[in-house]
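This document opens with one chain alone, in structure tokens, the form predicted alone.
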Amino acid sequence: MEYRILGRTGLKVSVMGIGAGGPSRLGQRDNNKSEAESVDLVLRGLDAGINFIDTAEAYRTEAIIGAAVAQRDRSKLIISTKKQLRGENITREELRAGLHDSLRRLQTDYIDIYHLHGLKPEQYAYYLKEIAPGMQDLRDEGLIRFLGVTENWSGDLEHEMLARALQDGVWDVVMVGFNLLNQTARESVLEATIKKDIGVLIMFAIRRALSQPAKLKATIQSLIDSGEVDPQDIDPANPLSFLVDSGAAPSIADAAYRFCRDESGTHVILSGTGNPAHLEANLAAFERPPLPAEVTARLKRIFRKSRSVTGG
């Protein structure tokens, strides 16, 4: 497993990370299985190198987390959470009991990486103003230790938050999306983190478009379609079929996450699974050397104007 440092906090971090949001849940939402079974997938990329663990009130899988930390050695994990935003504005007391029912949750006393989550750009004034200092007074107690935000990138493809978030100092670390379908984040948030030595989680390395070839062929055609993809520049029959005929990679999939991994400034790409298989093929995609520049240079060119998808 390879580990790189998060930025400014200095915390060393595995390149994979384990997602226990998205589509799965570790398994929670698409393969039923049982609490147990999620809690021994989580051990299994735990004891296979990863340390990163990304999970969310919201995801409710941070009791899951907490049974797996449980069983190993808490100080040589990071754990990243996020407290849930929706309808009205939260306050500083509701930021407070969140995360006190998060540090039960997962059976720990200080939360690694505390996050915003999913804040929207008509909402930043106000986070910044009068939750940013709440979550430093939780800092101050030893609570947590870095501040995070992350996106909410199907409502802000142009990542107008975070282009915000990164002038303002506060943040340690953010989750921004991003994938060789849509690069944007490149110029709109990579090229500020890297210049400010901000930690930074992909998410969205796979979606849907990545996974199912049906909706791969969809998303290309709607690419072609608006002319956000020439296409000259790719097969809409069988769009992305020369990562694997060329011998880059064993799947689509697998190239993703190689991309993303070796995007500059980029530090942990979350990866969600819901069964061991699946798990393991994940692994064996980070352990693969970078894709061939041509292949990299290719995947530049053909989605060089794509950003109205996330892959989703």
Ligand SMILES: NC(=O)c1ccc[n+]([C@@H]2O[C@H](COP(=O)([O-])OP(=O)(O)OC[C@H]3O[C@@H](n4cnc5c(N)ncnc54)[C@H](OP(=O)(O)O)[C@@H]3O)[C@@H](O)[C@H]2O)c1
Contents of the next structure:
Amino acid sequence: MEYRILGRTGLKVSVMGIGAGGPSRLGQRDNNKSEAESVDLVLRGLDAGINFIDTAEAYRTEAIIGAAVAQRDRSKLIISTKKQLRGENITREELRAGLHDSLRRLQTDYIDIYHLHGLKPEQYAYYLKEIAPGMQDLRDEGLIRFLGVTENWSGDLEHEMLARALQDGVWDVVMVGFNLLNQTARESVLEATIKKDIGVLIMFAIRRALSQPAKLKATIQSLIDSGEVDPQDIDPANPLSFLVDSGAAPSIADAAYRFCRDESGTHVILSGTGNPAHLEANLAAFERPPLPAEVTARLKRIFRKSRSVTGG
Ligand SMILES: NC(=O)c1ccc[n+]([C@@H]2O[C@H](COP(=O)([O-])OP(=O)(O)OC[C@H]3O[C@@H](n4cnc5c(N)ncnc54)[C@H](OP(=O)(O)O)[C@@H]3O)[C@@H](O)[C@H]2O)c1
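Could you drop in the structure for the form predicted in complex with the ligand? We only have the form predicted alone so far.
Time for the whole complex; same chain goes first.
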């Protein structure tokens, strides 16, 4: 497993991170796994060298992560979790109460990175003024180590919230949507995080479009219909098959993870699954060398105008 330094946090993190949310929530959403099976999946990931785990109050997987972490050395793991921001703006008291609930479920007395979850552009000003100082208090009390913010990509395709957040000095880590189908974060987010040495967690690396052939076809067709992808560049009946046919990767998902891993400025690529065979395939993907330069260049060219999809 490759390890990287997570920007100004100085934390040494595995490039592959366990994502306990997304479409599968460790198998608790789509795959109907038992909690014990999900705990085993997390333990397998940790034993393969992953030291970064991302969860959230909203995912209802914190207790599963807590059960796994209790069986390993907590001090060697980096736990990232998030405060849910539904409906009305939350108060500092709700932030603090939410953190204490997360600590209890995670069976730990500190969180390494505590995020505001899916912050929308229109919410940003309130959360910067009223809630970020509350997060700083929690940090000063030793309950959290670093402050993070994650975007609501499907409702904020242009990364407006993060572009704004990166102008403030408050956030140590950001979580951003990026994948080979939509590479807009390269300019609007990653250029600034590199300059400011902010930690970067990547979500949506494969999501549904890069893991389900029917969803990929529909996504490519929508990009062709909107004029964002040139049909001369891609076979709509069998999109991205060149990744496998050329021998560059054993699967599209494999290529998609490596594309994100080797993008400049990314630190942790989150990978979510409830399927042990998929976990093994994903661990193997992160061990493979970079995609051939001509393949990466081709993916950058095909999707250079793509901005209307997340692959979700
Ligand atoms: N705003 C936010 O804060 C936010 C939003 C979204 C996600 N996240 C974080 O990012 C993490 C990653 O989530 P994501 O949304 O980006 O999804 P993802 O992890 O890119 O995609 C997971 C999907 O791909 C499937 N999959 C995984 N490996 C596969 C393989 N080798 N072959 C075929 N299918 C495979 C999974 O199904 P199976 O279970 O069947 O494998 C699941 O449906 C989440 O867990 C969460 O921690 C944060």
